[in-house]
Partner chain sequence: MKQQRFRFKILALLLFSLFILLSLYGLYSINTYGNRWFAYARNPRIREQKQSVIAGDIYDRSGVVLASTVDGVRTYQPSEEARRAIVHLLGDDEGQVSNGVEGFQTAYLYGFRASLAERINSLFSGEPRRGDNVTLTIDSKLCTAITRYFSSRSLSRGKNGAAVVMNYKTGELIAMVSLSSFDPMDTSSVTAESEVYWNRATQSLYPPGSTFKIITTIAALDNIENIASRQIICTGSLEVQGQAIRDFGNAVHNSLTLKNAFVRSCNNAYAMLALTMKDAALRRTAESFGFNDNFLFRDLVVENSAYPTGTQNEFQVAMSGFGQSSIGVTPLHMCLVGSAIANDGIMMEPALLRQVTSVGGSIRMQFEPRVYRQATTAANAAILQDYMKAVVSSGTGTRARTAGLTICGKTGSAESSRNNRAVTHGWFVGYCANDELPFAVAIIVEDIADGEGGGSTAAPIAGDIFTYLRDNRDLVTQ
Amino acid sequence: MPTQVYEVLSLAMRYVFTFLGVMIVWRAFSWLRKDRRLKHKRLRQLPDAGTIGVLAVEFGSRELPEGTILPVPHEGVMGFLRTCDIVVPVDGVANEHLDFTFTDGKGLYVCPRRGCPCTVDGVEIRTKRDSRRHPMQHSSLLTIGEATLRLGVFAGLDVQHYVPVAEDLFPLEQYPEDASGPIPDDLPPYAWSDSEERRRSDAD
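Coordinates for the sequence given above, by itself, in the form predicted alone:
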């Protein structure tokens, strides 16, 4: 092959490969943009996407009447301001009253901001430690300010059956769920976990 022809072909192939590279990048971006459009379209068709359940208002206010349904996302902020993820316009509710997050297999954890207490199933929540010990389950009651809200978790989500236990009767540090050895006789039956009940029945 003559040298001049080889040089011309090399130069031409350089432009061809550059063009192919540009086309590959352009097609990749076009596919990505198409996938994003389809994703947003699906989300618009599924308004409940990203939510784990609802909060039904059992006692509220004129702005938040009884029976109102509030969608609950996986995590966010609850408060008086309309910029919050869950808006509760009721007396006693701070602008940003509490943070919440859902953990599969555990429940919905609510952690109030400083000076903004709330109660879950009658138990006052003030710290993160309280929040970890008393996650909200299906049908749990949340009292925030003068509002009372009942949680409904969508079917298919894994939440455990949680029974609040008084700390003086069943301190978590003294009797963890995986503790071995005999079970104290003075513990009330509702403080036993399933594994402890089976161990006690086997011992009998």
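Rigid core (definition): largest C-alpha set, two forms, superposition within 1.5 Å. Numbering follows the first chain given and starts at 1. On a predicted model such as this, the values are computed, not experimentally measured, just so you know. First, how it differs from the form predicted together with its partner chain.
Put the two forms on the same core and the Cα of residue 28 is off by 2 Å or more between the two forms.
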Contents of the next structure:
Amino acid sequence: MPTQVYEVLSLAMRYVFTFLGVMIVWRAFSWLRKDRRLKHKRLRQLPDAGTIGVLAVEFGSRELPEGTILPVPHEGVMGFLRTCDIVVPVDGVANEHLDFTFTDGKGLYVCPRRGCPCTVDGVEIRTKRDSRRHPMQHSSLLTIGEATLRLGVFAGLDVQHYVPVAEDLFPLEQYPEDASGPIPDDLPPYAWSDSEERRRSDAD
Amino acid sequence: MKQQRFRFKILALLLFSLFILLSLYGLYSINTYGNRWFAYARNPRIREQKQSVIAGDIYDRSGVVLASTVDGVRTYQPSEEARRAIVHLLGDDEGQVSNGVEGFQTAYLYGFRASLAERINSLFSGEPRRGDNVTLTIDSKLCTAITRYFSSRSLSRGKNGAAVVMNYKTGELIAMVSLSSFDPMDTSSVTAESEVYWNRATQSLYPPGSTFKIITTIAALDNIENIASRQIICTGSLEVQGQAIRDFGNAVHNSLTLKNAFVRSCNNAYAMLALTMKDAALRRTAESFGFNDNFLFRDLVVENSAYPTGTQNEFQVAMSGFGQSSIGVTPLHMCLVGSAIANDGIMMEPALLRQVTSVGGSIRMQFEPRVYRQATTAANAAILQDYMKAVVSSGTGTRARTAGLTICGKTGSAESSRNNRAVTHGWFVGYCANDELPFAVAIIVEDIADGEGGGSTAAPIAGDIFTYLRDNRDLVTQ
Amino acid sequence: MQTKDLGRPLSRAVTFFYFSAFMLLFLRDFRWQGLALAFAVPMLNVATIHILPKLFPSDKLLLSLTNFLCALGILVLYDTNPTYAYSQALYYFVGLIAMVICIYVVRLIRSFRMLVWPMMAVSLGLLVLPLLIGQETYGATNWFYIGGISVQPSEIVKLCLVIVISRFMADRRFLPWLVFAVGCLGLLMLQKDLGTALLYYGTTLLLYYASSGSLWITGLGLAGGAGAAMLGYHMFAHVKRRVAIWQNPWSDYDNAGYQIIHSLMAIASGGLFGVGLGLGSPRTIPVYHTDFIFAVICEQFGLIFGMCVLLMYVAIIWRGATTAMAARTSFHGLMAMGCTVMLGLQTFVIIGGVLKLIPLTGVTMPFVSYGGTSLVSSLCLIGLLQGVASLNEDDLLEDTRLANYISE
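Alright, leaving the form predicted alone aside, put up the form predicted together with its partner chain.
Time for the whole complex; same chain goes first.
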């Protein structure tokens, strides 16, 4: 193509390119904005998204009365501070008391920070090695400071074995005997995962 | 997790702010310096464009053709004298003079600003492309005349120097001459590293000498109470840190008012003023007049003037009072200082382009006056106007007097050293107070004879220029 | 889904952009390669956008933006030096495959606990190689030839660095990542590859802050880095020179300031809308294909478009940060944030250098600059990010499934 014609063509096209560039950026940002709104909406419909179970308070304090339900995420920090993932405002609990991690098929590992001991089912956990030996299972009992908390793991998640206690709080008859196998699709839901059920049992 | 998520948000905001900083900096720097970067003489795009585009013509304010392209060759005015007078301002085809119109306005002259419609037009007409025609605010006849004024007087004949004439109400430059000069159409006799390429009016920093007393006076009026009505004692010699400060010709002025000190240009008095109000106050005033500012004028690249920013010792401060420490100023900036006084404290931005028209005749750019900065208050300016009037009517600048006009001004003799030799430059900064001729001038004559000052070398040239302006009133104010 | 409605016009705009741009360049000189690229590049874009979501939940916005940037690199390279463009297109294809592999790796290997130790050994080994058999360019010995291909190991180690440090930080184990990061930085210093060292350092420091929240130690690390920078400034002559050039490039036009001056002239010549694709003199910019490719983009497409490119990187960072925040485990969050910070810092460092905001360091512009290893590693970083995003989406879908089950 003759250079002069190409020049004019290219000069005309640069406006198109600029327009397309601006449009792509604008589209991308409006997409980002809409996605954010969509995500908030979805998360509002799923109050349990990202949690693996609950901790029920068996012995607490005035701020944390008995029977309070604390949702447990996959990972996080437990402690006195409000910035923690699980807030336990009870005497004897440090600001950031322990880190916890849920591993599918193993259970919830609790790893106390230095100088902040805790017990799992009566076994004192002080070091990382202790925590690896004693993961919390469904209905395990955790004492932290003066508080006593019981873990309930949601259905669909895999732990080594269940400790059958407190049947009035956790209706275990709904669970299959051995949950370590493949998870059946028609697994009955864990009662606490539904907020309405939760409220009903609170009233009881 | 909750805390970690919060910190992720902080990190994201940190990265965003980095990018915002980046884009703001990019937009700011391109907006401020883009034209300068583009017009840099070594830009290969300009060289390429020169192959395919015929450069536009350059005219002066009365329509005289200063530069045009004839058969692919850039030609300038027919008279060699006229070519030499205007070459620094205009620049040359080979880019030896940095930032002349030929170089700095390439965007217009070589058609970089042509619109798409014009490109399509030229495509169909089949004619070679032409750049835009540029009309300057310059009066080329005055430029030529100024070189003659320099050579017609024995004290400035053959000397290097510079002269700037501008309209202080609008900022239009009427003339800008730098000597010594060369002929752009015959550069065979000029060596590569020669000084003649240097535009002294915009690129050379000179000590301002006594002309800086304009600024010291303003600073004194602002910072020392009732200074205008107090008496200053001049004993002829002032000891500061073991060094004596003497007046021009070892004069002893005894008791003076500020006005008398200004009119007689008493160095001792000004050294005392500077010492009384301290360095910081003087620097503040100098900076309000544009010293230490990064000049980013539309049509001109001007070397930044410098007032020392570090701590100066007592002697240096005293010397600063009459412009003799390491203060540096271009003749163009000195002309701006004079015009700020004349224009009641308002300094206009100097401009060189009057109009730019495309080949098709449409106007691409039209001159509009723009204020550069408010240098001082109108009241201070009025006091200085009175003082400067007295300088020309009865003081050191009497030789700038012009029949029929009220001329105000300040002379100066600036000492500097060159090649380990003390040299004296003669300065004159002044303006015409008549409303119908709002022009300010700054003239410097380099390396004047012993015993001479600005009053005997530069002031007469100013007188000649004002005479010219008076006689060609219609031409320069149209 | 709602995102589909937004995705289509965006991807259509990208496709149209590249089709018209390559067609324009084809019209200039009628070379068949231009025509081939005019179809191949938009095809790759369309293909990735349509195929990947079928394999796993994938983030189409991230895909579109990376596709746009990679293709922009190919376009600009084709305009300036076609041979570079062909190999870049090839590496783009390789990079896409590597990206898919990375996504699968993140989806299948959840913990990486077993993998980090061999990864550390391999990384340090890779970084030692250029010191033994490497070649020197622009004062740095950071690459070597293997089987006719030039490899820049620091680009590959980038991925390992992000994975390793986020794994150990998530486990709250301080020493291993510190030793690894310091080892990498030391080796990069020996290679005199200070730009990459700056990236590694910045990413490690910011990730440490994110994982621990300890401003004290982060500040200490920052101070240590500043000290090391001062030391480097006095030890390496070429660092001193670069800083001097940055301060005033115009003082030494012919030698030191040459690169940056040409970059600034090119950007200024482009103006708001550019000089037009295929016009101007982009080849007069030194190292136009890697370090100064942003200057070429600004010259050809203009300042507005250049700012749009910057905003695209901002959108990628935004997306990366939201992915990191939505991650279920601290490891995945840190990994996603690590990739984001790495890409963001790299872009900032090079574009800041080109615009003279900071001294120029020889890092590439992610996705756009010529360089096989760089392009592939950038795409792999996006792959890790996409992997985390797909895990998030999987988890959310699983939660939805369970919630629906309960409400029935």
